[in-house]
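Next up is one chain by itself, shown in structure tokens, the form predicted on its own.
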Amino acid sequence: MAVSVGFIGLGNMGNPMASNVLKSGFPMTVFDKNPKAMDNLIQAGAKGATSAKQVVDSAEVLLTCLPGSPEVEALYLDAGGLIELAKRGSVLVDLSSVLPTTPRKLEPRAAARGVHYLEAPVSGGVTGARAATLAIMTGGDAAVLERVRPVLRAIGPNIYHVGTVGAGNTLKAINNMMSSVNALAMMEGMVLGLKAGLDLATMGKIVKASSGNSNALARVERNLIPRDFEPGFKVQLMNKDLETFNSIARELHVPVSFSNVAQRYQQAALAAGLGEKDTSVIFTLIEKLAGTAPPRA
């Protein structure tokens, strides 16, 4: 019989990956605390549960996917929260991007408990949570990342152990650093060929099969041409992930720069309300500073 999977936190991200790990064919219990963002995992076969303690009681596997590290520390170290309700010799595994001191909390509470626990911080955005296409970066103990595997590999083929708990969150503070800092350099480039009197969709196309190349030229055609900004990642999630990053730096006294001026970006985006927006969105600050911002229809 297949493993029962619990999954609390069923936001832009948690909902796609549910929905995979439900496909996959694991029992799944789910919980969210807007219960609409359940509707489409139940009416799919999941059971809804009312809290977080009827997922844990259910379930041998717990997956969860939060916002940050306050969220996470309040429902796995409150009391009644996950470690205190957990089953001995069950795995709470976190998808939550969070500070690398969040897991390192974790663990030995977990442990203490008789109960695994995995962080498994996840990179490939809304897109990828939907394809089921995510590379997902482990820490913590290997032979409970194999024990989980399965149901890992239904939300994303690239599992990689990282080391330690708290690699996995230091990790993907780099990935999405860089991911940020390569997107922005992109727009600042487009905003300038706009103002030279180029074509966006020509840029694009043109970069893209040359050295300047990167993943971030996808957004020219999803985002920046039809300036579609709904969230695949959130201006407000990135500012977090930067100030992880750029907290990591401080720790380990890392001189950083460019970090920083990402990070300047997202709060710029933040102060003009667009924090619930996709961070291609800082793409129409930059024309307005730039003097080269459409105008409204």
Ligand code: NAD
Second form
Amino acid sequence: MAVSVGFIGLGNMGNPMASNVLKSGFPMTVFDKNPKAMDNLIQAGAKGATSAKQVVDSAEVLLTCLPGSPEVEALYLDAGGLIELAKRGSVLVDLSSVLPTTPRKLEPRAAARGVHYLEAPVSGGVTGARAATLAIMTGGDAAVLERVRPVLRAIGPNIYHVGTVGAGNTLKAINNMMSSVNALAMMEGMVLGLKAGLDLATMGKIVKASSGNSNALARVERNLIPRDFEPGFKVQLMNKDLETFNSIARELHVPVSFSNVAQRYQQAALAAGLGEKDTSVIFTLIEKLAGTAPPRA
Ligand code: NAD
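Got the form predicted on its own; could you also share the form predicted together with this ligand?
Next comes the full complex, and the chain you just saw is listed first.
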């Protein structure tokens, strides 16, 4: 029989991931502190819980997808938290992007209770979460990964074992720094092009066929042309990931540059009250700096 799966944290990423695990035939119990986030999954056959405890009671494999380290550490480590309540032999898999110090704290605490723990941050965005094409960067015991591989396979085909706990989130922070820097370079280029009289669709198409191509160009059609800045990937989450990258760089004395510029842009967006918007909303800040912002409707 398929293992029973629990899923806690059903936001922009967690919801479509949980939906794909459910579609793969795993019996599932879900919980989010925002009850509305569970509606579509309950309609699709998941059991809705009213607390994290209820999920733990019914799960052999428990997936979590929360904003960042403070939320994850509270849910796992507080009295009455996941590590205290999890059944012996069950597996806790955290899909959130967190500081590498978080998995390093959680794994030994889980092991002391006979509970397995893996970090498994993901990449591919909401589009990849919906399409079940995410890359998954796991850290922890490789044998435990093999036990949960069939469940993770439901959310993405590219499941990597990066190393011991902390390695997965280190790589995830590196990936997001590169993704953010690419996106900001793309958006600065696009604003300059607009001011020079070019149009977004033409620039997007031609750069895609040229050496400036990157995944960032998908944002031209998806966000910039329709001026659709609903998340997606929130500014506050990208800011957190760049903070993770920069804190690792400080700790290791690596004198990085681009991540600081990228974080400065996220900080400007936070200061403008745009933290809940998609990170591509920074395009509008660059337009303002360039004096090309469209007049308010
Ligand atoms: P989100 O803010 O849309 O969703 C987070 C969800 O967690 C919310 O529904 C919230 O209600 C819930 N939650 C928070 N604390 C909880 C608790 N204690 N108990 C139950 N539910 C709780 O965020 P998201 O975009 O889904 O991102 C989740 C994680 O995935 C983050 O670490 C993010 O960095 C990472 N990530 C996001 C993307 C993306 O494109 N959005 C891509 C890759 C990785």
